[in-house]
Amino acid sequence: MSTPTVRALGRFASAEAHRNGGPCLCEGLADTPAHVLADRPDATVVRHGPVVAKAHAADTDPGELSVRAGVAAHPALAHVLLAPLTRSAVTADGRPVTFWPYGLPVDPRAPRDAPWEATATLLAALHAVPTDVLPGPLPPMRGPLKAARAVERMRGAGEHPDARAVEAAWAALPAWARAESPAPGRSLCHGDLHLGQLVRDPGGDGSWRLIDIDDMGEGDPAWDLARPAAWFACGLLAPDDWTRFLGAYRAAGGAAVPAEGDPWPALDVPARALTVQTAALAIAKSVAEHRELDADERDVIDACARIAHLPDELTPAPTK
């Protein structure tokens, strides 16, 4: 069903794609003229030909969004982040809308071709950019806030027999990882890194770029490595893939972990938090869909049960 937001984004994207006039030839392409890429309360994304229009969450701070868009457009990050087509946002159905070039995403049907090395190299470059050269003031990276919202969503979904393990793992995290106090670290961070956040640069040589600036900001760079780390720890990411990712990050001079030796003192807390976030969302979705947890979701819940019993001395301070 087409929502008012989707219809508005289709019109905006079409206008942006054809701002220089001329007939619309996009209907002749394989995709429909207004192709819905996502439609959620926090992100509705519609493509028209070479243009993507994104409606951000209704509670998005317009000032912070403007700063994040300015960062994405900054020359220091030209080879790291996909730059927006426009710096200013418009409004659709009460939500701010930004415009982006369309780039080919990672193919989820080809996990063996996942660009782990490119992802790690982009992150290392992102973390290395001095924040004082960027537009500001930079807002905090929103990773811990997303984890907290996932737990709230689980609590609002209703009772579930596995929620207790998730709550116990959540309670064992330090306050900053639960978004209850300022997070340490002053690096520029993506804040929600996963393979769905990469596209091919449509205007350059086709190399990978990071997208989705909604959670970008200052924080602990280890948070950007936390999801792959959590998946590896839960058995959901193959050891070879984890080794490729971590090795490439270190080879590129990434600041989140030591260049050699054990990376887990830096990764442990963020990886625990992402494990809890993933488990909380799994429970919320399973309750909403009236289904049992699948095998992967069960592995994450089991990991939460183990996290809840880890000794406090394994909770280190972030690296930066």
Given for the second form:
Amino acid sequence: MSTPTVRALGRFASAEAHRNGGPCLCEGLADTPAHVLADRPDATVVRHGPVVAKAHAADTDPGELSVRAGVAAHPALAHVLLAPLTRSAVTADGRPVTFWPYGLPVDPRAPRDAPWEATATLLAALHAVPTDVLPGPLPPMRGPLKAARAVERMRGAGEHPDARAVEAAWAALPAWARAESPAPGRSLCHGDLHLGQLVRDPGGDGSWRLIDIDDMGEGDPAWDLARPAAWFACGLLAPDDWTRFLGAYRAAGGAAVPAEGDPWPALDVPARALTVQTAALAIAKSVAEHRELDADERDVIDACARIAHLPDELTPAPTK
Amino acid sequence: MQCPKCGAPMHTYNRNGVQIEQCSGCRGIFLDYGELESLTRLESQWSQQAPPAPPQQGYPVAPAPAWGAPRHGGHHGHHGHHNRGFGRMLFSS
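Counterpart to the form predicted on its own, namely the form predicted together with its partner chain:
Entire complex below, previous chain first.
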């Protein structure tokens, strides 16, 4: 069942966890070589006891990954990003590997405990870091590129009756949001925020840290708020939770939106792009898995249909 | 008072402060001058107030984009998603 990459990461993680020798007593994991947290072309993640080994995408630019890991290790972000362990490696098929301490993730079964305020506060701190103190050159934040790749994946998946609405919503976005021209903004951004991107810091007081540096870089900080914003707009996130998140971001002095008033002029384009990205991936996955769209996926595609039918005067003028 | 139509006795009722007489025989209703206007006014006030639920105190409506999902009034403005649990969408790219 396990792939060569998973087995290699298991060996890497075990070696890193037991650098100082001694028998493996890793929480009952002695009989199982590894615990697979993810196994996708863009990220294979294996845990062994206190260590997580991550194989990045095969097309990862080693220089950019090194800068991003350096940012995660930088003292200015010690309370924001989980810091990597110092080792690195490469898999047999050329995927770069990084090592991280294992931290407890957000519990998907406990929606009431979702750390909306902590997430917002971490983002505000991330966006406030002066980029000139960080390792560089800082690559661009890859949010728009991920959206473009999701649309490509939908196109490659085959026919689907809802693809037209998603394409129309995509076509209405400005070029920068489709990764066709440089994006505005010079803030340090996470680039792929969702609730799977937070873990409790295992080395400190257990407070939350952001993980997954693959899309991190310079860009429009509104992109990091735009996934919760899109969930709220699509009806997937309760207004109270959205208000908590946005309020905490503003209270922490976050730079992506004005301190008060309507935040949507800043959020609208990234939130529409992430709605399209989510809808495109839903279609691609449902076609590949030969299944119907679920209720959440249907809500996101319905939002694309509404975006596609927006009167021109309700569509903010594209900025470049 | 006798019903002017069938002669049966009329009974007096009070509806939202308006006195009306109804015939116990043919069920016809007799309105005094101005009572029809009073009832019409009450009806229009009721229909204006009824459909939009009064806003919940302490829960200001969060601004949403023009393409946002239609929001139905409900407890605390929630959108009826709790029965779907915590979508896995909130945990993935």
